[in-house]
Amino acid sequence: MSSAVTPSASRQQIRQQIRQQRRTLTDEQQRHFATQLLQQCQQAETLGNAQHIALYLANDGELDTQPVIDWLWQQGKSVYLPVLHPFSKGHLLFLHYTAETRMTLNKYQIREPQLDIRLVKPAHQLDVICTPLVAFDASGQRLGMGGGYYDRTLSNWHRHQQGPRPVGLAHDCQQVDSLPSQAWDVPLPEIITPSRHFRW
């Protein structure tokens, strides 16, 4: 079920509309959708076949990824979280994440692991990067928050289909009919929502 957006809506207008929509979800709806997302992920071969998987912690009404993280830990898989690169502006590092990881708040007030160079996993050594997004369309185009962090992280995938496989995670209400795309946008090969697993 895609959200209706005006065909002439700008990327920023779409961002505002969809972010507002997912913020209005109740705690009960969020728990229900998180459980459904886990069930979809448990059936996804991409995650089942991977050992080193980057995820993110939910923020701003995003799907709660903790149930998926708990399940991956139970499967003996290694989970990594993004950390804002301290001296390479606009880039991410990925740090190994366990239940004991010490956390801090970044400049966007998002929880991330405290920087410890011993825990960094080079992005090209990851198997899968689960990416947050604000909106997506039927062709796999992704609209992020506008910072370009994941576009930069996935640029090698975009150019050569090499490196970690990106998998988008989103509420069903974040699907729109079509997104205005730009040359640097990275279409995703897979997006998992509580009700569907899209593959392109």
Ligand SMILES: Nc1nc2c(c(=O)[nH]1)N(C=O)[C@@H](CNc1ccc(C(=O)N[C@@H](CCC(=O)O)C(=O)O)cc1)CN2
Contents of the next structure:
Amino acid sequence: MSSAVTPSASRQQIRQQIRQQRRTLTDEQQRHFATQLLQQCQQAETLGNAQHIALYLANDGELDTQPVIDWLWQQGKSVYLPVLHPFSKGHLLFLHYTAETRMTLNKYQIREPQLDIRLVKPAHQLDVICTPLVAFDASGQRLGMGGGYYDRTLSNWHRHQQGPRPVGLAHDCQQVDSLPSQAWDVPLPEIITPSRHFRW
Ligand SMILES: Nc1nc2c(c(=O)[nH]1)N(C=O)[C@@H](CNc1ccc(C(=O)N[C@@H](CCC(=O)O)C(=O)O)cc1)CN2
Ligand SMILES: Nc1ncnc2c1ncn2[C@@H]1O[C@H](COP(=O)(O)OP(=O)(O)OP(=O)(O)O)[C@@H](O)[C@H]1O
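Now that we've seen the form predicted alone, could you pull up the form predicted in complex with the named molecule?
In what comes next, the whole complex appears, and the chain from above leads the way.
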């Protein structure tokens, strides 16, 4: 990476480059990777031992999580999705998600459950939060879309190693050698890709 770029500029460049790369995956590749992800997840103890699991719905070339969600539902697990907090900027709420949940589009055009207070699950009551990411490196550092949403959600895990365990989900092509990190970045203890299960 050019030394002329500031750390934040290079993060922005990595974001653009990897987002571009994952958007070029064909529908067939996406389906294949989603099936492989399901197989990896079915062997992951972290998910097997969890009852309350937050996931996300794929957007912008992200790894499709629907097969994993269907499997978790079949297993009788409770699944939650992130919803942009209506007042608290940069924060997420997690809402219970079933096949009947009424959905809407948020300001980023990502599908999310319609806000209904009765469906909100306080984040500390979740067992696992599967996090989307744009890029990750060989030490589990993650770079997201740039809103700081998951950094904020996971800051408690970072400080005290308690609360829901974060598990990153990503395409293999989202791995980079090393990411320029910031103080608030939360390194992930696990990342699952279609071909590998990284643990640090
Ligand atoms: N599937 C999915 N859901 C998610 C996330 C995610 O990364 N993936 N998030 C993870 O944090 C949160 C949403 N964060 C986002 C942050 C920025 C942009 C985005 O597209 N920004 C535009 C410009 C901003 C705008 O349009 O206002 C861009 O970068 O082009 C999208 C989502 C919550 N839900
Ligand atoms: N724990 C935190 N508390 C307060 N502000 C934070 C926290 N974490 C991140 N931020 C702010 O959020 C902004 C975006 O952070 P960053 O670029 O690291 O997001 P990201 O990791 O790419 O996004 P995301 O976590 O949503 O996937 C930064 O400007 C930072 O100041």
